[in-house]
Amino acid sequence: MPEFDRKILVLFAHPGLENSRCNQALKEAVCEMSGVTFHDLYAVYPDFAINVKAEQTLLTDHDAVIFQFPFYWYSTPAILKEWQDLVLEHGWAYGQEGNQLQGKLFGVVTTSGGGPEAYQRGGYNHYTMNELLHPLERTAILCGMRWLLPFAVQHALTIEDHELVEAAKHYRRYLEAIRDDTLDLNALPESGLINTFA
């Protein structure tokens, strides 16, 4: 069994994966990676009956947590919000004695139908993707985790096949960099994203 600098837990949430060419490609790029546990929440909990203790054990067993989801209504799909509400308990994840997640990395990998031009000041959505993800950033910080700049694949409905292949490769390299501790955690690209694909 190879040793890695970090073990990564990908919490995947897509309620209509069969209709998502983009998320399917991203999933296939990383779901069998060494050092990565790919956890499909809708597959494991089709009834939303989340096993809190099992999820907390998964979290403590990993060094980095990635939420992968389509950007629905400026937020996450419902099961990922349910997961946060139930699993990130006071006294466990945050609060006076809630220190189980201290020092872990937390990142977001998301897809959007709109492109970068829609996610900017004056654009269709009025705010940048990074700004719209601030609730997740604050959640990570409240739990003592280090927030990573988001990884976004945009124009998800119209992305060309060759662009999607490149996006999936970039996603895999992104997780490899986290796993192997080669990611520059202090990088601040102008876009506010770790990378974007138009």
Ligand SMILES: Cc1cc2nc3c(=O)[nH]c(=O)nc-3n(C[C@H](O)[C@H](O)[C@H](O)COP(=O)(O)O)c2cc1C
Second form
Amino acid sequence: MPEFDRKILVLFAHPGLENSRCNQALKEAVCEMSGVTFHDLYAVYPDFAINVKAEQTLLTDHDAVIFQFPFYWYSTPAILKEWQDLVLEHGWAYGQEGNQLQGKLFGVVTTSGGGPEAYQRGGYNHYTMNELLHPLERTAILCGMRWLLPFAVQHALTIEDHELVEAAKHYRRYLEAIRDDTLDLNALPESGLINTFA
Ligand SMILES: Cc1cc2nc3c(=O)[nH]c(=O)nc-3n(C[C@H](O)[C@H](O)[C@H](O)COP(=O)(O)O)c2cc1C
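Pass me the form predicted together with this ligand as well; I've looked at the form predicted on its own already.
Next comes the full complex, and the chain you just saw is listed first.
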């Protein structure tokens, strides 16, 4: 079993994967990568009965946590909220002696119907994607994790096949850079999106 600088846990949530084009393509690019545990929450917990201890053990065993999901109602699909509410326990993830996630990386990989022009001041959605994800950012920081700017595939409903192929390759390179510690965390932009891994 090869050793990597970081083991990555991808927490994947899509409530209608059979109709997914974008997340399915992104999933296929990374789900069998060495050093990556791809954990499909809707497949494992179709009844939302999340096994808190099993999820905490998975977190303990990894150095970076990625939420991958389609952007729904300016937020995550419901199971990711349920997962946060149950798994990130006081005294374990935060609070006095709640230090189990300290120092891990936390990233978001999402797909959105809207494009960059919609996610800006004066645009259709008024706020940037990064601003809309502030609750996740604060949650990660409260738990002592390092927040990475979102990796977003936008115009998800109209993206051309060849663009989606490129986006999936970029996603894979992004996870490779996290895994192999070649991502220069200090050189990342302070706002915007991380979505160019040429
Ligand atoms: C219930 C629902 C809510 C959505 N909310 C948003 C939204 O808030 N912002 C947005 O840009 N797109 C929104 N969309 C579009 C999805 O983000 C888009 O369909 C998805 O990213 C495509 O990925 P997929 O091919 O993997 O399903 C929404 C779609 C659905 C079904």
